[in-house]
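Presented as structure tokens, the chain that follows is alone, the form predicted alone.
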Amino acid sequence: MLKQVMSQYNEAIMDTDRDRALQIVHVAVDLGISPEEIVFNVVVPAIELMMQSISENQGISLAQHFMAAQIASEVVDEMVPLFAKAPEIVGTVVIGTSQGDFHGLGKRIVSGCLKAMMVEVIDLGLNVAPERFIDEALARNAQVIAISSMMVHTATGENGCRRVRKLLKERDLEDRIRIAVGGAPYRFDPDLFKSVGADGWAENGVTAGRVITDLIREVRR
């Protein structure tokens, strides 16, 4: 029965049919499939399938990408409180758009994927000052600061990642906190993340989950 649920859920995701995807999950739980199985054997594999489809250039649209992440976030938020035992959280990330940037779609996709991977997400919203990224990361004991920039000037400007890196150096926090970046400017120039001082970057919201979890584990080693 679990394989059938997985197949139906994946089909609903590809059709960007949120209501059907949630109905499939609810019926599965009513039939005895555990919340843990829903998250780890249905939702997470669906995210990984989306990631594979993107990497193989199978024509996945932004709508499909966004819907997969949004549904993943909703299902995880609903299922985790029903777990028989509280799940182990991989780590914590604070995420937001760089100062001057008000494009939040990419950030929302990343947040949904991270939740499915058992990462605690602290969403700071749009137009986030560098100092706030640092202060919130310290307050929440976050291992990663994730900065989304959809415009070249917000990605490369002095109030973006460069400033966050400078503050980490000044406060001697570079061993404790990593920086991940993403957005259109980094897709156009895959080496840009190095020049702005980030530790890693991701081409899209799904692969960002892997990049960020790797950085979290790097800090926690």
Second form
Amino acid sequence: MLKQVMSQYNEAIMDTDRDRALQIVHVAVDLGISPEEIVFNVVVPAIELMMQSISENQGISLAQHFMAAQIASEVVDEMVPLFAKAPEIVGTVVIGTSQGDFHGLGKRIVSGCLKAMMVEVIDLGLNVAPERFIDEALARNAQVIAISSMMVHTATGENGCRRVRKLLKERDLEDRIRIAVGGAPYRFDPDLFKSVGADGWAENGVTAGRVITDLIREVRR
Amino acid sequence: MMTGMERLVAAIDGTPADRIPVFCNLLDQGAKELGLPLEEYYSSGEHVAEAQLKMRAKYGYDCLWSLFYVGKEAELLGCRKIIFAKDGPPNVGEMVIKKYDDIARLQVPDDITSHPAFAEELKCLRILKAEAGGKYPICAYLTASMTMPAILMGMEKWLQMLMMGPNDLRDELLTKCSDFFQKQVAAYRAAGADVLVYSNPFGSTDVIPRTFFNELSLPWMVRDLTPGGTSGIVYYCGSARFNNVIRSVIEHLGIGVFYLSPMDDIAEGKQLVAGRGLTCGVINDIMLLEWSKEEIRAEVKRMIAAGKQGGKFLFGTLVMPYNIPEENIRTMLEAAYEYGSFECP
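Next, give the form predicted in complex with the partner chain, keeping in mind that what was shown is the form predicted alone.
Whole complex next, starting from this chain.
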């Protein structure tokens, strides 16, 4: 039965049909599938399947990324309180857009996917100062700072990732905190993340989940 | 020597020319050209016109822009706060639609040409027309109804409304944005713009699934374009790819100019247009910040080789990032003139 639920849920996600996806989940729970199975055997594999489809260039659209993350986030919010015991958190990330950047969509997609992967997400919002990224990461004991930039000058400017890297170095925090970046300029220049001092980058919000969890594991190793 | 307008017309008609047309979209660089901060530069239509004319003469490319920045359209619909950067395009600093109730209050100006937010652009257009009209195509930038809400309420909220409803409010907003587009395109045509770049990332299946493209994007594009027709209209999806919708766009909209994404395959795009229009190959201009002279020349050569055969091809850029070194702009353009020459095999 779980296989059937997975298949129906995946289909609803690809069709961007939120109501159908939620209905599939509710029916499955009523039929005895546990909330843990829903999250770890249905929702997370659906995100992983989407990552695979993206990497195989199967023409997945931004709207499908958005809806997959949105639905995942809603299902996780509903299921986690029903877990038999509190789930183990993989790690913590602080996320925001770089200073001067007011585009929040990428950040929202990343946050929804991370939540399903049991990563605690601290959303600092838009137009975040470099110092605030560091202060919040320290206050929340985050392993990763995730910086989203949709414009070339906010990705490459002195008040974005470059400054966050400089501050990490000055405060001797580079072993404790990694930086992930994402957004349009990085897609058009896949080496840009290195020149702005990030540890990793993701081509889209869905694959960002994998990049960020890998960075968290690197810090925790 | 041919003018930019003659080259463009020759490329559209498929008639002989000295070289392919080359469109280099320098906007914020105008401030640098005049030695002004961006905010001061964009406060005056005279500044923008002067810099556009200077930059075109300096580099020799084939177009002029009346566009200040994309947020101007939001100003026409009530936005009062634009945030200027030192080295990049301005951002909309205040969303016109903060909550769904604001959609009912959104007012499309009756006469765009008399709106104060249009005054400087109109001034710019008049100067460009007087100085270069008929010689160099004057480009205007217009956001499609389907994309305009992203500028008014933010991409995040718009995508949420588009995908999850409420559909009655979505359609009310799209109707207003489409009405606005129809008035705006008429205003630009009346003011003398020759090339009307119809910007619609939601016209790409990189952004929305094909079913949404067919059921929503296409009908709204038909509504946008029906009253004024498609003369001068250029299909452009931001930097999103759209080769796979070219056939539908030709069939349903009758648009004849396609400004591809740098990620689109130029040869494939040209094959899909199949002589029914002009294919524009667009360079990944972010890389001009990094590439060496040799890399720039090699990329321009590759692109032009993919599209030039048989004519009906234009070489272009996206909106060029502010910090691209002048030397790299020159290298790109010189290579485009050289490889785009019809004397060059």
